[in-house]
Structures are given as C-alpha cells and as structure tokens.
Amino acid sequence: MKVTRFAPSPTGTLHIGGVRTALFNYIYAKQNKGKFLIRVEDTDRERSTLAYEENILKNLALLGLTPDASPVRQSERTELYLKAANKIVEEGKGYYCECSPERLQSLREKQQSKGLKPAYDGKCRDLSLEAGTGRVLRLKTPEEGEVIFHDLVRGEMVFQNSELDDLILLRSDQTPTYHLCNVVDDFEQGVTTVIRGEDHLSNTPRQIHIQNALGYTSLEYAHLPLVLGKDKKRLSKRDSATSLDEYIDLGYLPSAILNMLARLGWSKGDQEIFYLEDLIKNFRVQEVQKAGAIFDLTKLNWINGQHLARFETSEFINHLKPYCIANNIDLESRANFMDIVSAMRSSSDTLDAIAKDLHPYFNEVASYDEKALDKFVKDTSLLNNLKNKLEDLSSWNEEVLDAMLAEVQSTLGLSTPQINQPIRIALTGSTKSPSLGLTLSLFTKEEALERIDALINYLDQ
C-alpha cells in the first residue's frame, strides 16, 4: 500500500502549482489502493494563518481531493521533533555549534569571493559542545561517499556527500527546522512516497541523511517539473492568476482545472479530456516529462468549454446561477430563461463570462460598443427600415424572423453583417449573440422594438 501526502504551508491561498502536486499525490495513492494525507506545515508563525489553512482545505475538498485521515499540523507536533533531535545527539550523529551569525556571514562571503558554493566548514564538528544558549544542532553529514535514489520521474539521482554541509536541525532557540520536521512527519504518518516539485530535489539527499541518522525506512520519490508561464519562468501573477480562488471566481470548473493540470507534462495519445476517475485509471507519474510545463490559459479555456458542454441544461444552470447573481441577473425574471441560457451557453468558455454575456437579456442595455457603431451603423435610416419591417410581422419566431431578414437583405443588396449587426447592437449593446433570428426571438416583439428605438434615439442625440 502506498501512502502519499500533500504538505502545504498556510502562508497564502492555494496556489495552482500546489493543486497539481496535490492531484498527483491523490492519484498515485488511489491507483495503489493507498492513502492520501494532508500535513499543514505551519511552523512559520509570522506568516501562517488559520484563514489560509481553511482556504487550502476548503479548496482541496472542492476539487474532490479529500484526505483519508484528518490533516495534521506541524505546530502541534514539536515534541516529536525534539525527541528525534535528542536521539540524533545521543547516538553521536549530530553536534552543537556555537558559530556566530557574523562568523557564518564572513565564511559565506569568503567562499563566494573564491567562486565556491557557500557551505558550513565544520568548525564545531568535533568540539563535543553541550546544548546551550545561542547554539544550534547540526547533523553530522557523511564527508565521503554519495547518496543515490531512484526518482519516478527523473530516474537515478546521485549526490556527492562532499557537496552537502552539516545542515541545522534545531535553531538557536531550539525550534526544529523544516528538514527535521519533514522527515519525522513522513515517518510518523507512514508516508511511503513523496511526490513534490523539482524545487525540492536538492532537499532530498539532506533528508535521506536525516532518515539514515534516525534509522527510518527509505522512501520513494518523484520530483515534478515546475509549472511555468509563457516566458518559461515559474508561474507568477505576471502570466495569469496563480490562486485557485481566482480561477473559480472566473468560472472555471474544478474538473477542468484538474484536467488542465494533469495534462501539464503528461499525455495519453490524442485524448485531451479527463475527469478524476479517468486520471486514476490512466495517469502514470513515471510518464511525466522532466522539462518544465507551460501553463496555457487558451488551452484551459478550451478544456473548460468542453467540460461545460457535457452538462444537461438544468445542471448547467445550477452551475451558472452563482455567477448570474454576482452579475445582477435574475434568471427567473424571464419566463423563457431556459431558452436564453440554452442559446447563450456556448458564448464563452467560463461561467462568469457567460453570465456577463447574458446580462443584456435580463437587464437594459447599459452601453453600446462604440467601435461597432462606427463600423456598422452609419445613420439611422436602415434601423428605421428594419424596425418598420419588424412591426409588420404578425408572427414572432426564429423561422419568420430569419425569412424577413433574408428578404430585406436581398431587396437592399446588403451583406449579412450590414443587416444584422445594427439590430444586434440595439438588442445587446455589442455584435456578440447567436444567429439574429434566434436572438430576436429571445425577446418579445415589444422589447425588440423598444431597444431599436432606444438605439435610434441614442444616435440622433
């Protein structure tokens, strides 16, 4: 049985890169009939907040990435870390160091001036110092040999011990460091497999040394390529939204977000659309590419549109309603609201954008697209002509309206946009709508005539 964990720090809202890490951990656990766990790494007391923790846990649940046990918090487990540190000291695998910050800074500067990698020089390694004020506990890292482990994504990884210095396990105030907490927690939680970003790759040999010092069982590792922006640098707000909340607010479905993230650096033939159950069946972490994965918003939009298209109308409306409320749209204010939604549901790729497209069907036109007016409405004569034709109609449905528009177009010898766009602008404020006959039929005859009148008056003024 495999046990994986997602270990977020509650110093901000859930990041899209973190979602991908959680997803791969969840999938791998489920594929191996194992457990997916969550560990809240909240030892950064200044930046960690309960609000961020709640955001992370809430959004993981929204995505369907539910842990198989209650989350644990590092802030509540200090006793375990201190017990492990004492074991390392008692067995002579660690030592106390009294080097001042000033000495360490001077050492770093000298090493850097010579083009060397900054590293502790082991000054206190053999002094047998006792614990005391201002002293840190360091691990006695082997000075020779190498650390070798197999990475599920990257294959065999080799690190020379000579390049690893004696890392700190307990700070001068005796609080445990990230590396010690991480190793102890993985052991105590029964973790078998660590799946995380490649930015943690250099931490792995250090943590393996701590495992060895404590006599812990070795773990399985997979280091994922980072999620990159279009500039091939780590995804940031310059590229697009980075918080999951922002994507949900924009109207992306959780299933589409998971689909997009799973496809970053992994593929299965020509198949593009996946749901969580599909990923559990088909995904293989060993098939993830090593190179960084580019986050493509255009691709996410397409995937989201595909996921939206699979809903029945009633289910689609249930997903759409919160976004309608946020955009001041009362769907049930119109008797034919289901017809309107059906006609407009593919107008955009996100729920919020679709709600915005629906706005003129449920509210007065607030403004007109001036560029469209300049292009398609030279004067009011055509609008008046079309208004008169519409007034003369005894029936008001898509078929009749299309026939009337075709007749006017043929008689006047105008192109379809020349006939249709002025009316579209009158009805919706823009040139974006379904076929004009359908668009007109979604309004009553009186509403359509009133909106054409309103545009004529606007132009006359």
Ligand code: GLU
Second form
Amino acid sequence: MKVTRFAPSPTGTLHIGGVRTALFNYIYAKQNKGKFLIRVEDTDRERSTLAYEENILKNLALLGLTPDASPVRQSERTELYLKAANKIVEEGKGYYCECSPERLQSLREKQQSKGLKPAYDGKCRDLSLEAGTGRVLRLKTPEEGEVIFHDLVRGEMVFQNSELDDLILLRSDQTPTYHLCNVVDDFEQGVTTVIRGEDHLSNTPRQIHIQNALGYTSLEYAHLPLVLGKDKKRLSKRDSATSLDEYIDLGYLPSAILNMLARLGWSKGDQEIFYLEDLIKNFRVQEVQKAGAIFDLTKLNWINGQHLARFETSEFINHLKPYCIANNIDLESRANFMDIVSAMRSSSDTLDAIAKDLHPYFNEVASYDEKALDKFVKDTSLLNNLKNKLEDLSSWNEEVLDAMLAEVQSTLGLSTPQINQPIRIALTGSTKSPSLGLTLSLFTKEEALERIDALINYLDQ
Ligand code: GLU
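Complement to the form predicted on its own: the form predicted together with the ligand:
Next comes the full complex, this chain leading.
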C-alpha cells in the first residue's frame, strides 16, 4: 500500500503551488488504494501560526483533498525526534560539535572567497565530544560514495557524498532541525512516497543519509517542477495571485483550479477538462514534464468557464449566491431571477465577474460606460424614437421585441450595434448583455422605459 503526505509549513496561506503538490499526493494515494496524509511542519515557531494552519486545512477540505487520518503537528512530536537523535548518538552515527558561529562564519567566507561551496569541514567529527551547552548534533555523513535514488518524474538521480557536509540534526538549544523531523515523521507515519516541489531535491540525499543512519526503509520520490510565472521565474505576486483564497474570492471553482493545476506540465491527448475522479483514473505523475510549468491565467479562465457551463441552473445559482451577496445583489428581489441568471451565466468566466455583470439587473444603473457612449450614442434621437416604439407595444416578450427592433433597424438602415448598443447601455450601463430582445424582456416595460429616459436625461445634461 502506498502512503503519501502533504507537509505544509504554516508560514503563509495555502499557495497555488502547494495545492498542486497536495493534489498529486492525493491522486497517487487514491490510484494505489493507499492513504493520503497531512503533516503540519510547524517547527519554525517564529514564522508558523495557527491561523495559517487553519487556512491551509480549511482550503484543502474545500478542494476535496481530504486526508485519510487526522493531520499531525510536528510541534507536538518533539519526543519522537529526540529519541531518534539519541539512537544516532548511541550508535556512533552522529557527533556533537562545538564550533562557534564565528568559526563557521569565517570558514564559509574563506570557502566562498576561493569559489568553493560552503560546507562544514568536520573539525569536531572525531573528537567524541559529549552533549553540552552550545553544542549541536551533526550526522556523520559518509565521505565517499554516492546516493542514488529513482525519481518518478526525473528518473535516476545521483549525488556525490563528497558534496554533502555533516548536517545538523539538533540545534545548540537541542531542538530538532527540519531534516530530522521530516525523516522521522515519514517513517513514523508509514509514508512510502514523497511527492514535493523540486526546490526540495537537494534535501533528498541528505535526508536519505538520516534514514540510513536510523535504519529506515527507503522511500519513493517525485520532485515536481515549480509553477512559474510568465518570466519563467517561480510564480510570485508579480505575475498573478498566488494564494488559493484569492482565486476562490474571484470566483474560480475548486474543481477548475485542480483541473488547471493538473494540466500544468501534463496532458492526455487533447482532453482539457478533468475532474478529480478523471485525474485519479488518467493522471500519471511519471508523465509530468521535467521543465517548469508556466501558469496561464487565460487557460484557467477558460477551464473555469467550462466547469461553470456544466452546472444545472439551480446548482449554478447555489455557487453564484455568495458572490451576489458580496456584490449587493439580492437575487430573490426579482421574480424572474432564474431567467436573468440563465441569460447572463456565461457573461464572464468567474463567479465574481458574473455577479458584477448581473448588478444592473438587480440595482439601478450606477454609471454608464463612457467609452461605449462615445462610440455608440451620438445623440438622443434614436433613443427617443425607440422609446416611442416600445411604448406602443401591446405585449412584452422576447419575440415581439426582436420583431420590433428588426423593423426599426431596416426602416432606418442601421447596423445591429447601432440600434442595439444604445439600448443596452441604457438598460445595463454597458454593452455587456445578451441579445437585445432577451435583455429587454428581462425588465418590465416600465423599467425599460424608465432606464431609457434616464439615459436621455443624462445625455441632455
Ligand atoms: N514543509 C516543507 C514545505 O512546506 C515540505 C517538506 C516535504 O514535503 O518534505 O516546503
């Protein structure tokens, strides 16, 4: 059985790159009838907060990436790490080191000035020092040979031991370091497979040495290429939102976000739309490309539009409601709100943008799109003309309205935008609305006439 884990450090809200790591771990566990675990790596007590932890766990639940056991927290497991450190000391696989920060600093500077990679020189390695104040515990890393492991994404990876120095396992205050905790937990939690970002690749040979010292069985690895911005650097706030919350606030569906993240650097024929169950069937972590994957917002918008389009009207409305509330829209204030939403549901690609597009249907027109006015409304004569024609109509439905508009258009020899846009602007403030007969029919005759009057007055002033 395979056991995977997502091991976030709660030093920030859930990042979009973290979502991808969690997703791939989740999928791999489910594909192998295994378990997906969550471990909160909160050993950095200064930067970790409970609020960030809550944000990460809440968002994973929202995405449907539910763990198969309650999450564990490293800050509550110190005893396990100290026990492991003791074992390493007892078996002579580690040693205490009393080198001062000043000595280490000057060593680093000397190495750097010679163009060498900074590394501990092993001064205390054979001194058999006892534990004591100010002393760190280091792992005795083999000086020769190499570490080889197979990476599911990158193939065979080889690291020379001569490149690795003696890693610190316990800090001078005897608290365990990230590497020790990470390795001990993977063992204690029965993890078989580590799927994480490529930024951890250089940690892996070091962690394998700790596993070896503790006599743990080896793990399977997949190091995922990073999610990049357009400038091919790690995705950052410069490029676009990086926090999952921001995407949810904008009205991207969790299913669409997962779909987009799975398609970053992976494909299956020309299929674009994948739900979590499809990914469990079709996705292969081994097929993820090695190169960094560029985050594409246009693609996400398109995918989100596709996922939204698949909802029944009532489901769509349930998803839309919170965004309506946030945008001061009381859907139920209009009896025909289902018709309005059905007509407008593909006006934009995100729920928040759709709610904003709906605003004028439920509220007064707050302002007019001035550019559109300049372009389409030269004077009020056409508006007055149309207003009279609309007033004369004895029934008010899409068909009758379309027929009347077509007649006016051909009598006056106008193009479709010339006749439609002024009315659209009057009704909604902008040119964004469905076909004109339909748009008009979504309002009552009185409302439509009032709105046309309001625009005429505005233009007259
Ligand atoms: N806590 C690490 C991070 O947030 C993950 C370590 C791992 O997955 O092994 O980057």
